[in-house]
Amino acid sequence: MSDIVTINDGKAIMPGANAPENREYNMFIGPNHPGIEGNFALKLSIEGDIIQKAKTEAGFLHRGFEKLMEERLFIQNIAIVCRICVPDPDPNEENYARAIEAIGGIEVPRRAQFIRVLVLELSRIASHLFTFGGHAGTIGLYTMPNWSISDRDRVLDLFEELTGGRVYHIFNMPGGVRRDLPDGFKNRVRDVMDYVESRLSEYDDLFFNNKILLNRAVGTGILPVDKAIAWGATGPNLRAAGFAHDVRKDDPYEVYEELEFDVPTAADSDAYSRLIVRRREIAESIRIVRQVLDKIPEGPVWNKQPNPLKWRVPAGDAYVRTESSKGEYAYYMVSDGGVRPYRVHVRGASVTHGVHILENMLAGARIEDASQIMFSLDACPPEVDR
């Protein structure tokens, strides 16, 4: 790190020099730093310990997905979209497949719909476990990431068995899913769900009821419900403000309307409330997964489509959305009848949470709370610069 600091008039001040009083200093966090959420950067203007202004900088990882999709065959994009949100890739796959199905009038077998829900909820659990570890790291509680990310690996083991990939699954295909459940897979899923559920009370003791977390997170990064709605917050960040919006309930897709689950909310809309909502969501996801395993019917898992190298999707457009771990996730797709999408627009939660809301919330916050506020909003950096 350089010993030279800059002030807001752009002049460099060498160590030991007399600096002007009451001036704002620039401070960078990221893009490679344990207190940053992925390949992402924050440029902070600070005065003393207080942040005066925050500017986010993305583009340090994958970028330009939407344009890339216009240049590739429909089938090729399935390997691209999952990279838009690395910790929770499956909503991208599911949205992309559903958009094609909506345009082309393609029916999805019921067994495939149940499997899609299974995959989505496992992905939600894995994403939240990852977030807990990152947030705990911002307050120096490094036992929690050792626990939660290690437990997340058990979920990734299931993905590897089902899809062949631990992180990127390339599993949801237009018309269904790529393969059926392996023999004995349902029992192994149950075992992992039992294990994760048994760990929740230990997470409470270590992390959620930890006095350090309570002192640091309660009352930090408050997002009032009126501003949450006006600024476009969705998912856990909106529900932590007491607004119980969940696409799975309000606009059901796949087989969610056949499943019973609650939508956790909180009232204080601070960093701690956003954490607690995600903690409760894991319990609800486990409940959903168990219902899927009990109710999944027999039958095919894919409605076979034409040769993917020559496949032309009829002209038309569609808008589909899911409830991802990060919030409402939507795709708008346009087809001109060719072998490639004419246009695909990804409306994720991370531009809203990780740029607009984060920049507003950081103004007036203390330096030491910047990373914690950012992790509590839980954005995906690649999706910002998609």
The other form holds:
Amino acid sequence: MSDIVTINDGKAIMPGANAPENREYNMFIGPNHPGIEGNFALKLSIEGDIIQKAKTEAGFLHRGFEKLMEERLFIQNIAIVCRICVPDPDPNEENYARAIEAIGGIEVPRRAQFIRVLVLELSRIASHLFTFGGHAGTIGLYTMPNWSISDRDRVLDLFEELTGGRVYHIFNMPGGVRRDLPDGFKNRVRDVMDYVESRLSEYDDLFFNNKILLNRAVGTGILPVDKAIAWGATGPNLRAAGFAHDVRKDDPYEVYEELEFDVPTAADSDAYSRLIVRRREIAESIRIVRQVLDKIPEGPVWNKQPNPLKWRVPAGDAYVRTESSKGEYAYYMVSDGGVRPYRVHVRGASVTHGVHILENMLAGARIEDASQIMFSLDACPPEVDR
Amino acid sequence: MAIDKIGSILRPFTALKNLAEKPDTLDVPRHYRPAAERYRGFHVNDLDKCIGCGTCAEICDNAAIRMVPVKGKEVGVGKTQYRPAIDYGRCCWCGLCVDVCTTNSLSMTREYTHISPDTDTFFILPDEKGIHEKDFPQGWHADEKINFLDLERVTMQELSAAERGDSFIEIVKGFSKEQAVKEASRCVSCGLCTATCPAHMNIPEYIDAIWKEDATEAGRQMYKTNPLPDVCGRICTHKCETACSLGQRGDPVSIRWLKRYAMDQIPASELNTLVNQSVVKQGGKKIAIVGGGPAGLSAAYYLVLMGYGVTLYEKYPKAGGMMRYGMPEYRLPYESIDKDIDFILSLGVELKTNVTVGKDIPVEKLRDEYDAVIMATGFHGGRSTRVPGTDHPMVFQAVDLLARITNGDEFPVEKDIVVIGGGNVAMDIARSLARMQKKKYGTVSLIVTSLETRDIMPADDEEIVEGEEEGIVFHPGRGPEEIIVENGSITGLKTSRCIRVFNDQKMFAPEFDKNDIEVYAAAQVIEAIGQGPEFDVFAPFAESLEMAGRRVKVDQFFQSSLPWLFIAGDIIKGPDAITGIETGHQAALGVDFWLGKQPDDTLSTIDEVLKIALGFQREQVTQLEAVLAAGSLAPAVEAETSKLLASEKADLAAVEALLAGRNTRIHLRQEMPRAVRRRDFKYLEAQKPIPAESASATIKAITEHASAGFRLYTDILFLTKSKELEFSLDGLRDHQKATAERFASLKD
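Now the other one: the form predicted in complex with the partner chain, given that the block above is the form predicted alone.
Shown next: the complete complex, the earlier chain at its head.
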């Protein structure tokens, strides 16, 4: 017998190699892969270039936040909730504080409510800028991440000045916020907003009107509006399908009722539409931030709460939701009247987008679009695991 | 900003125009990017300002902060030698520690880089210089407007000056439940109070219980170290509140009023549920306690709970000492004293009132009749200024008058009175007399003079303020020169200005300006410049009793040079109630320790133990013989029982031989805890007569006997640890075990 095995030999050895059941193969993307948002993995069944079936693998970042919170004092949790979603931490802080306020009937000073809106919108801008970079990376446009992420740093500079931390702000606490605005902060926010606004047209030239993006993203990863609703999509992903749902408008919190802004939508519900909706949201957020800076009243920023070591929140439960950059973000908190929460459930947008919808959308997609579709949904793996 | 989808392949190249612009990036680490003013970087701590309360460690949600002792740090009231050390492997830079810091000593810098392969360098004790001793500006720090801690205390409701002016009704109204819970919620449980309290009460624990609305648990915590919590809740000198870490930036927690609140919730009938009364009897040991004040009562309480027979001798008609005879009723109502004392007496303390030891009964008699004597006679002797005129009958000692008020004795109250003294006793007598003046004359005309100026007057500030409200006029910083007597009656007190009270060595050495003279009109003068002990009671032992200055010399257990004599209360330490309670507690422990060393208290020799074994064996043989003599057993059981009788007889002989062969007084293992050596072999009670009527009852009884025997020999082996005995006793023990097993498996 010859030492060299030829293809014909192979066919002879495996006569059924071309049978349909033998043409599928499995492929993994992640958990360490530049096309994956964080520690997350996709397990794809592929035939040719077409994905037949996709299975997400989560859990690499599981830290058990919901359980941890049950073991910590109410005040201590403000330091860990922000870690549930790294790029957009503030909706967590907002929800946590607002859940306690709802259960305990705690009022928040108006100035603090304005500051909270300011923080939330800045966080939305930062998060969207981050996503643009990620999305561009998946289709090989590596200039865009350099631009948008370094521009995001300017927003982080604002956070550093206001909250003392760049990424984890630990700034909201039940009853208000931890510090007042520093001197001259408003002007610096205005400067950064002007700068980000001036950059948007640059992004258009560089990215949003880029031929490569148009060719790759238009018509890719279509999520029909009926499916989007059926599968529980929220936020920009739902709005890109033409359904103008926004918690800030439909169930307003803090002072959003007093602020003017539009809810951008798109019709096509493809990867490109989702990007464009986010890009327009940045402009709306800038509009909101400017109004906050104009309207913010003087006054205290925190209503005094009891000694944090002996702080009991009355028994009760509350469901609070916030429009995060990823979609509807909600906390369900139960207090048994003790010094620790009895249960905190985190309803993040990323589980629906990054697990259920992504698995459905990847079936039938081309293999090279897998990463792009994932990024176009803007899921946040740490939030899936939490 | 409409985005049209007219993508051109050349559009991205418009970005090339940015090539000419200066980049945003920094060359790190050559250029250190300065952080923002509020940056939460590495910690710094002002180690002198820090008091080591540990609240930062308490709030840290990652357990990154550990309190470690730092050498050379001053330890005192409200200060420990502990300082926070931070593990940067755990720290999440949330800054909660900074916001909760009781002293504002902790803050963060704008320094944010630390790189080292050595993990130990991530565990630091922050000082003023920061992790790398580089001069970084301050970052996140305390904000005046954001106070995590509740710095204001709940106001205590009190009677107004008009309401209380002519009555002895208690001034302080006490907390309501809501107020108490609110006040208790301010506590950060640092424990500085416990460290400072002379009795080391479990203060954070009982405050926590009050906060949880569990007054019973609060009372339980108090009784662990203080048997007079009702009294202390009213008149304690509350050194704990001086130490309270919240007092650093605000009002300390009202610890005393919280204690009062908790005890007011517990009726006298429920006090016995607070105390563990599983008393171990001490073989009829008797202790005499002289003086029914806080120290005596405290000693009596702990001794009676340890199982001693306690007799308390009191010279006044009622127990309570200075609490009853030195405190005015408006500060400490008699029912509070009675509640505490009645409970202590209900535990089995025998109280003999109207007996003055040394006069009515000689101390030698106590020495001979009791196993130990605790002297807690207190400070009932008033000191005199000894200025001219003090021998006049209208010059009184404050302590005498306070006792007379309690007893309800009549004494003259003049229209104009001067009180000499600036301490709390002076305030007590002045405010009591002011009430009596108001009742008698409708007005108050009472002057208090003291050597000390207002700022250094030793009396509590609230006492002075309330006294002023009640109409008392203060002339601080004046020293008495002479009591002016004209035609046999007092007309006034002549005083000179006191320049300073203490000399440079902080010794009492008053200096006066004799040119600055003032005369205060008065018909009655009260001296309240301090009290001292009356040592007449020690007269019979003057030669053998060692003294240390003005006090009796005692060791750490308050035992004097006469071993049977222990000293407690004001005459050894203090003077105040809480110190008395503590010395009483310590003296009680001292008595127990000393008596525990006496040889005949517990089993101490091997022979004694062997005699117990001998008794057991004899009883076994007698009973088994009785059962067999009845002759009503089933044949199988009877056969087993006769076999057993034979072997028990052999065992008896073995023990007898052991005893006969030894005539030693080898002591048992001294390092054994006394509770073990005191073991009363209760299980031997199982050795009751073995019934002969039913086989099953007989089997059961014999099994129980053998089990008890097994335990007995196990204990004896444990107690003796003698190689010599081990060989013989092991056999006996195994035999008892085998018997128990054999009979347990027998069927009738």
